[in-house]
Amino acid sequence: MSGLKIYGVPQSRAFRTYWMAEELGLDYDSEPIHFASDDRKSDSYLKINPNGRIPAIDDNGLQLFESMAINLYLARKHGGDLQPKTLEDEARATQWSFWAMTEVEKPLLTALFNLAILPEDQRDATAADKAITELQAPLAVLDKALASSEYLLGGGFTVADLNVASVLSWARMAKIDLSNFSSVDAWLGRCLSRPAAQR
């Protein structure tokens, strides 16, 4: 039995935490709480995440919610190639993780729901188009950052890449055309083809 429990299902934001655990080779127990289930509102789960959202973890008694914080914690705790090696790179990993949540996640989620998840008669094409338009500026920022480097912090894959790519994976699900952002497109392919992401 593992000391790490991950609450959530891979078809949600919990994907990024499962991916991190797989990259690190961690032994973990999965507690499959679905984002649409009443399980996330149970008294027992609300003690772990009082917001009633997924993912959350219990790591030998340390309870954490918010996927980016969880991943930054796991990378720092377990070290290895995923953890930035300098204070400056650690700050940049935090920067890119926050950036993905504040600049990309909301419009990308709107596009995903209206292009792929909702039943066709409930989709809003105008909302999807607006969301894709909103994504152009942050995608240009990311494309510029990746134009001269294979990964966000340099030559190796780190928690920064995992966190940002886990958000941008929704672009693939929504079949959003990234051809105008060739560096992003190539980088995202490298990240999502990693064996840990596939698992």
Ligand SMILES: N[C@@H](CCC(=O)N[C@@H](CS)C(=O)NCC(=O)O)C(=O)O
Second form
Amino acid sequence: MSGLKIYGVPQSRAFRTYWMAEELGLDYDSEPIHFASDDRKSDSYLKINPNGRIPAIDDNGLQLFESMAINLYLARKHGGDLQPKTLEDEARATQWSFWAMTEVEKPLLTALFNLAILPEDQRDATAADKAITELQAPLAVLDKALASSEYLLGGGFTVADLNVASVLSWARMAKIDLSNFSSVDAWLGRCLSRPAAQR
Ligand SMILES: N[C@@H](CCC(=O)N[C@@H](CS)C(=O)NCC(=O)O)C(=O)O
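Can I have the other form now, the form predicted in complex with the ligand, not the form predicted alone?
Shown next: the complete complex, the earlier chain at its head.
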């Protein structure tokens, strides 16, 4: 065992953490805490993540929450192809990770809930439309960044792609039309079809 424990079910933002651990080939333990269960509010779990949310990790005594921070840490710790090779590329990976959380996550989650997750009689079509309209600007930014290279940092697949694609994976679940953003669509397919993401 690598001494890494991942808290959270993969049907949640913990998917990001499991994907990263699989990419890195880590031998980890899993504590499948569900976002809808009381486990996340137990005294023992609140010591790991006082926010009571998933994912979180315990890596040989280092307790971390926030999915993007966890992945940036794991990539840096274990190195290899997922870790940017220069300070500048590391900064760009941080930039794209923050960007996905601040520019994309909220409207995309609103769209996902109102198009696919909520029971049909509780869905709000107006909220979904508004969220999809809001997503057009960040999707155009991502599309432009990917127009001339297969991956965000210009070389191969890195933590930058994993973090952003893990957020954008909700667009697939919500069946959002990405045909106006063909570079994003192709890149998302490349990222999500990786064996580690599938596992
Ligand atoms: N910014 C956090 C968000 C974590 C989060 O909200 N996780 C959801 C599951 S996807 C959760 O635990 N929800 C339960 C709750 O909010 O009580 C991250 O990226 O790790």
